[in-house]
Each structure stands twice: as structure tokens, then as C-alpha cells.
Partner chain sequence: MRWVFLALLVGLAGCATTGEGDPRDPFEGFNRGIYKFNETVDEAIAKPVATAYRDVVHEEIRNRVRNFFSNIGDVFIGVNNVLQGKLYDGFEDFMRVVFNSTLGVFGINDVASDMGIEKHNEDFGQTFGRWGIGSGPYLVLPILGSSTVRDGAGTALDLYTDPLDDVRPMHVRNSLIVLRLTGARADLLEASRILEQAALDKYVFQRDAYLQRRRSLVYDGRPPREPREEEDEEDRQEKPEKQEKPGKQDEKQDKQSNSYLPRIPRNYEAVMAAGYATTP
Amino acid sequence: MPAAQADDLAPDVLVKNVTREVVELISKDKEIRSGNRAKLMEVIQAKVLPHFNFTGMTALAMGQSWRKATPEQRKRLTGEFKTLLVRTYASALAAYSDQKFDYRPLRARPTDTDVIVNVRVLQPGAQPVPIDYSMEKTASGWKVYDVMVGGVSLVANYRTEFNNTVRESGIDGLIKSMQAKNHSLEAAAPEKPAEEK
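This sequence as a structure, only the one chain, the form predicted on its own:
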């Protein structure tokens, strides 16, 4: 039922509701607060991922190379990029979970199908950190296709790296590189075993 309701929400309301819910879950969950990355990832997967267009994000990050990829390669690229972005986004949310969020008014017409939702993370004694969500209206509601944190696009951030890797070792080489990066990130952040229920 919540997913059906999310289809009808304005993009800024959707971002606000999801962010508040996830930050509240993070701040109240003792396991996540003590570093249980597996549990944090579960929360992100359940609450955040349905609102992201990972295929679109991967296509944007790949640029012209996306058209050269086979359907199977596209599927694998999207899966690996999704894992990479989820880790990055989970880390950012966990880092900011104690801060206050300022949800800026949406500057869009009701007919717009592509908008940017602006959020600022308010930090005591420091400049606010802008988080901008580029969103598009789809048949299943508004979906995020890029996130800019502090003015840096997550998608554009990977585009140069991806293009260089494709030039040097092809699309399969990029898939292997992304798999290696995901494995090393997984190994670098030891996950505490979930307590038995």
C-alpha cells in the first residue's frame, strides 16, 4: 500500500517523507548506531531503493558506452552500480543522521516531469551541505536518477572513471572492476552479525 501512495506524492514530499523515515529508523536503531552495516543496508534497500531509477543512473554514468553494451552486460552493470551507489548513499545518510534537514520549497510547475528537489543538511558551526535529488516522473511515480552531494553528482563522478575503464578493458572489464570495488568495500567495512531473533 505505501508504494501505491508514493506514486501519487509530489517529488519534494516523497523525498521529505522517505528521508525522515530512514533517518528516524537509523537514529532509533541501536544495532545500526553501533555500526551494523548489514542492518543499515536492509533499511536502505527497503525504504530508499524503490524510489531510485538505477537503470537510468547507470545509463547516464556510462554515457555512449551504454549503447554498446548487450542486454546481459547492462543488467550486470546496473546491478554492480546499484550496489556501489547504495553503499555510498547509506554511508552519507548514516553520517548525517544526527543533523537537521532543511527541505527547500520545490520550484516546479505541476506539469513538469523532471525536477530537482533541494535538501540542506544543517550542521552546527559549519556550512549547510546541499543534497539535490534529480527526479523524473515515471509510470510508477517519481524516481531519483541522480544525487548531488555538496555540488558533486554521484553519476557524473563515475562517468570519467567508467569511460576510461571501458576504453582500456571494454565493458566486461568495467563490470570486473566494479565487482572488485564492491568486494573491497564490503571487506573494508566488516558487518556485525545480526543478533538472533
The other form holds:
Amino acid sequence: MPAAQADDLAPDVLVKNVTREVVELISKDKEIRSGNRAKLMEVIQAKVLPHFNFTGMTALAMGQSWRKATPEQRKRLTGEFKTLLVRTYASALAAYSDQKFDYRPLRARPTDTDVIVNVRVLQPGAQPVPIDYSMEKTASGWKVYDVMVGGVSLVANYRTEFNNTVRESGIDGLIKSMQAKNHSLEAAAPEKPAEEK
Amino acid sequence: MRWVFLALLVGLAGCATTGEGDPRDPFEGFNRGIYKFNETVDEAIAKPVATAYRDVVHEEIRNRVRNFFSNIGDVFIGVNNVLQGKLYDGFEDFMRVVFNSTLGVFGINDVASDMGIEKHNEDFGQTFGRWGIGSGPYLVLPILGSSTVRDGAGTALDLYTDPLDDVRPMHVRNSLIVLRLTGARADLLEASRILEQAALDKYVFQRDAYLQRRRSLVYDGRPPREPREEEDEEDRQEKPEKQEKPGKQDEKQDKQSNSYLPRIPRNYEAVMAAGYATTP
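What would you give as the form predicted together with the partner chain, now that the form predicted on its own is on the page?
Below: every chain and molecule of the assembly, starting with the one above.
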């Protein structure tokens, strides 16, 4: 769905549409199913990323340290964090094997600008896994600023790691450590993801 | 086995520690040691076996094996729901056992889920949490991995009441236990691969995820939101001792040091605004 259209959609409808579209794309595409990472990245890039606010996610994960970061540092932090998150997301998506989704009704007032959209992944012999998207209304439509999987907030989970690294080696140290992490993953990956320039 | 780590829990509880680290994890040094040991064992045995199991055994059969053990587990999930006062959930758990054990043929088919009776996730650690017992310090148990003092005691009770323990002859019991562990590890293969990719420091990432997850489970996926202004990273760093000593009647303070909800910074709005301002 083009970003322009997404502007007017309710957050739960947006999540539902994007999830359905992406799942359909990846389950039909033989190349992605057989492990073509670059192609999977293309799909994510086009369909999913426009609905995420990575700067907001980085700011929340950084907490107080965000205030002390220069605009240049913020840009680099966001860039590295985004690369890390997107690759993790791609891994999770690559593991998808026909699980069913259960879209929960949105509990929010029409005037709300900050909502949580609940989706559940159903699987046999196990409790359904809830995925909760924290979303905020912006001028360019609803944007995700945190994802909770099974009650674990991605942003909150990075906060301790970020704080520890900043305390030990400063903001530049954190940028470096994320860079190193991304490079090592890139080296390990068989195919160069489209995300990298 | 169960006594070994009960003894361990008691031993640890006795250790008084003062440290600079995370107030939720005063035994970090010790925990990291066990963590490393677990990693080594996992790499050498559990992961290769689980990978082979996944690659050799057909998915249909693996699902049935999972369902079989899941059905046995439902009995105790039901017991725990009743202990927590959630009678309807407990009733559902027992109905699941009834349907799955009969129509589902000894539990190998999860017909109850198809009928819309969903599986729950409960254990004694969660029951203790529901009763208001704080999680206590984070612990890494040998082989079993992430836990806390409270959840470790819960796990001891889970193991003590484990029906597989009473299966005889011994070699059948042991085979069943190994099969259950193998299946459980196989189900985590994807998750551990993702963890490997996502974490800057795996120990910290896994610890925080565990603590968040358990808190969410104790509240059945609806943990109360923390007040924003109470949590300020800088305050936390400057006065760690305030967090570590729960007052006698100061329940609220105690809850705080044991809570793992995402900490939304006080300047959240400003941060978000700044975020948009610098979005390229």
C-alpha cells in the first residue's frame, strides 16, 4: 500500500493490511522462501519501514542520553539502530511458517493519538504470542514507535544495554559498538541486504 | 536435581552483596559464570541435538509430540489458575485436558484449541507473583537458564509435581524427559538465533527480556503501566540504594524495584518531538 494512502487509515486497519500484504508476499515468493535475504529486505523496505518511526524508537531506547547527543550523533545512532532492528525483523520474518494471525479489536477513542494495536500469532500446542504495536499519530499517518512481543518491549529491552554502553564508553562508544555488531552480522550473512549502501 | 538447585537458591539468598550494577541483578558476576557454562553445554549438546531433531523428525510428528507434553502441562496450568483464583481459566484448562486426552487421542492432537479453548501459560512462579510475592534478584540456574529467586522456587515446585517423574520404568521416564527437553529446545532454535542477532550483550538482553516477559505473564499480558514521572534514569543512577532497600510498609517502592515495564522517560513528549524534528 502506498504511503500516501496509509495516512488516513486507522492504526489497527493499517497493521492488519500491512501484515496481510507482507505475509502474502513472502509466502508466495519462492525466492524468499528459499532464503533470498536481499529480496526479503526489499519487501520490508517498501512495505514495512515507512510505518516505523526509527528516530522515536532510538530516542526512547536511549532515554536520558538522547538529550546529551548532538544532532550528528542522533542521526548515526538512529541509522545503526535501524539497521540492527531491520535485520532482526527480517530474521523473524524469515522464520514465518504459515502461523495464523488474530487481529484484536482496537480499544481506543477516535481522538486518541497514542494507541496500542494488538495482534496475536496462533500456533498449535502453545499459548498464542501477542504482538503489540505502540503507535503514534503523526502528520504522515500512524507510526510504530515500539513493538512488544510476548510482553517484551523491544525499546525497553535495548535501554539497559544502551545505558551500560554509554556509561562505559560514551555515546560514540555506543555508535561504534552498534556499528561493529552490524558489520559482523553483515559479514556473516550470505547475501548483502539491500538496506546497506 | 530439584534439591540441588533449592540448595543453590537458599545459598544465594544468604549472600549479601553490594555492588554498582543493576539493582535487579546483584549476583551478576555469579550469574554470568553460570550463563557461560550453560552456553557451553547448549552449544555442545542441546543445540545440536535439537537441530537434528528439527531436521530429521517431520513437523507433523513434532507438533504431536509438543501437543502430548502440552496436554500433561495443562493439568498444572489449571491447578495454578485455580490457585490464583481464576476459576474460569482453570475450568478451561481442565476442559482442554478432557477433550485433548479423549478426542485428541492422549493429547497428541490439540482439538481444544480448534474448538476455541485457548491454552494458557501458568506455573508456580507466576502463582507466587500473583499472590504478591516480588520476584527477588535475577538468577541464572544451571541448565535451566533465566530465573529469579521467586521463579526458581516455583520451578522447584513445578518439577516436584511433574507427573513425568512418576513414570516407571526409569528408562521410559528418562526417554520422555529427554524428548520433552529436546522438543522444547527445538522450539527455541529460531528465538535463540534472533537473540544472537539482536543483542549487543546477550546476557543483558536475555535477562531484561526474561524479566519483562515474566512480569507480563504474572499479569496475564496486562501489566499495569508505571507512572511516568516516577522513573527517571538519572535519579536511578544517582540513588541506587534507595531502589535496593524496599521499606517495611513502602510497598510501592518495593514494586518499583521489581518492575520491568518499559520505562518511559519523563521527557517522552519532548524526546518524540525532537525525534521528528531531526527525521531526515
